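Read the single chain below, which is given as structure tokens and is the form predicted on its own.
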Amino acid sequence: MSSVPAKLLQTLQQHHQHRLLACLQLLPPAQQMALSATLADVDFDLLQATWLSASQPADNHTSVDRAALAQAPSRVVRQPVSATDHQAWALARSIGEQAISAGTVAVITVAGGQGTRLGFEHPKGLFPIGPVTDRTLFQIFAEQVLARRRRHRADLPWCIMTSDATHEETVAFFQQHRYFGLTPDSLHFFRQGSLPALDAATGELLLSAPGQLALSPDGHGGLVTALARAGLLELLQAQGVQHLYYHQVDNPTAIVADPALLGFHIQQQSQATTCVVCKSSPTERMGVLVDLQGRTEIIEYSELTAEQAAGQDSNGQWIFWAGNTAIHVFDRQFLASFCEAGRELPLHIARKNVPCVDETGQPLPTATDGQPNAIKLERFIFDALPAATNTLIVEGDRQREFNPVKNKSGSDSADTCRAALSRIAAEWLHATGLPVDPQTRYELSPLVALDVAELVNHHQQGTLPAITRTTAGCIIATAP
């Protein structure tokens, strides 16, 4: 194995990798040093010790412990109620504006993932959700943004995280529709990062071919360190970024770069924000935020237990309550900081049947117990919360802010999110005055108004474009 680096054989010796050494040696040297060169960026310290700590006896307390020291989430801006409440909305927005014309905001959509579950093989991204028009989730998107540069004269540089499944498809998207009229230079399409499936028996890297690791992306929390490989962190550190609006690619109602979010993350000297919606009941399925220890972290719904789950506080509201939407707020600098060794953001565990072959590539039996033989490894970005030294939660309207399609059917699917959106449109449009049908479905587009307010004043001052009825509802859109 003369292509293999004397130091990589000893690494893969102390760490029992039998299968990669002897997958090594019967490769061609070309061959060799490819695998050579993917294991060399491989922390088989870290994965075994990932390995020894999965492979423990289940423990349920830690989950339990967690929920039973959580606290509901002490530091929180709620939806405005009172004159004061609408005052305070005004003035954040009002900073959030400030701070996207001065340049120091930038947009984050993570669009790594792919349709399957909703029986579409693309990007998801590209999935057409429009009411009316089938306009794509990319296209809503991007119009937002480009509306957004228009109202505030501003860069706002947008990043979209791909994967290795969906970058070559979504660029070519991009490109093939002239951008959706931004400027080229002002997207930047990054991929997230992949990490190695463990033989869930004996710790080992798994093979789905020979010479190649069984790689699985490297989960949302992957943000991190895909910003810095592609150079992203210091580009956006030159051009004076200092706020990372994210979201993720499957909320088309979404606020982007919403002022207000933006505004009470500044005006509170926020690391971490985090936009949250009250849960429509206590076991719906939603990660939650709460206080723990002093800190602010997210408890899957799976940790809690419906009696858990209900569970209130002494003024009988629940402790439970506010979910996650995906959509926060980060300090650039905050974010920047888990790049530095020793402050990785930490990795989970999921157990998978994942396809693999042994050295010479003939594929391994499945477990004769039916258990998977994988263990999958991902990181999440909510993790980063705890580590905030100032972390910050603020309530959105949910029926306006929090509309995803993740299903097939049933709730948070294409039926309901398209439902959503007609819906909006059809209480923009009558806000303004104009006749609204309950029985058509309207769609409008952020070309035209990123707010109610905008159109209602486009209504005032009559430069609201025509009304397009087709048969299959009634479109208020304009071309980029």
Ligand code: UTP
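Would you generate the structure of this protein in the form predicted in complex with uridine 5'-triphosphate (UTP), following the form predicted on its own above?
There are no partners or other molecules in what follows, just the one chain.
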């Protein structure tokens, strides 16, 4: 094993990585060197500690205690009800719009996930979601970004996080579509890191082929280091960007660079602001934002007993009402300081069936006695929230803003999301006074209107593009 550094061999022995040692023994020198280089970046102590804690008997004392200590978030802006509320929202919106115009805002889309629940064989951003034209998730976001840039005469840089699983196809897709009319130099594709899958029984790293680790994207929490590694935190700083609007690729109704959310974030000098929606029932499977010992944290639905989930405060309000939409605004400096301090978000584990081989390349079973063979590791972006000293929760309009595509069918599926896009377009058309047929599907390009007021204005000014009727429904769009 002349091509393998002695220190690495020692580390592998100390951590009982017998399969890797056997594999290195069998590889030709060039592949030994390549695998050694990959292994040099692996934190074996951390992986072993994570596997050990995952192997402990289930004990949810810690999470039950967290839930018992949690309170409903105190720094909250709720949806507007009174005239005063509406004034506050209008003010926030104008502060947000000024920030976009001043060039202090960038958009971050995380699009590195493998979308296993949806079962689509391409990156999720390529998923056709337009209710009439099948326009893709990426096109809807690109049109939102372009429309915002035009409306606010701003650069509004757009950073798209990909992974080894999605990078090439994503970049090729944008090239093929000529970046949907966006200037390519204002678009930054950057790749997140990956983490090795562990053998659930032994904690050893799994091989996808001889000489190759079984790797998967390191979770949306990989964003923080990926931004720094790509030099984007520095680039955005040099461009004067202070506020990072973060959203996920699977919710096309997210209001990209939402001026109201940005405005409240800026007004209240928040380091991390989260858009939440009221859970539809206490048992809805959604993470919730809470105050925990003076910090903002997320409690996963799986951490709550049914009784806790339904818990109320002294005003009769649910404690665990504030469902996470995964839409955030981060202060750039807050994320930069997090990286500079050398901090890492914690690892979360998921037991999954991962295809893998032994050192000779023979496939190994992906499950034993019905138990998945592997532990996959991920970091979650919301674990950054407790590190912020100043956070804010803003309640969004659930019907308008939160319609994710997660599953093949049922709730949060392509069908529910398409229906939501069509419903929103129909509601806006109705507000213009034009007739709307409840049986017809509607699709509205963000390039025509980013909000209902813009559509009504087009109608009043006579600048509304013609509505095209097809067998699939009605489309209101302009050329990019």
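In this text, the rigid core denotes the largest set of C-alpha atoms whose superposition between the two forms falls within 1.5 Å. Positions refer to the first chain, counted from 1. As the structure is a computational prediction, the values presented were derived from the model and not from experiment.
Core-superposed comparison between the two forms: CA of residue 419 displaced by less than 2 Å. A displacement of less than 2 angstroms separates the C-alpha positions of residue 452 between the two forms, with the rigid core held in common.
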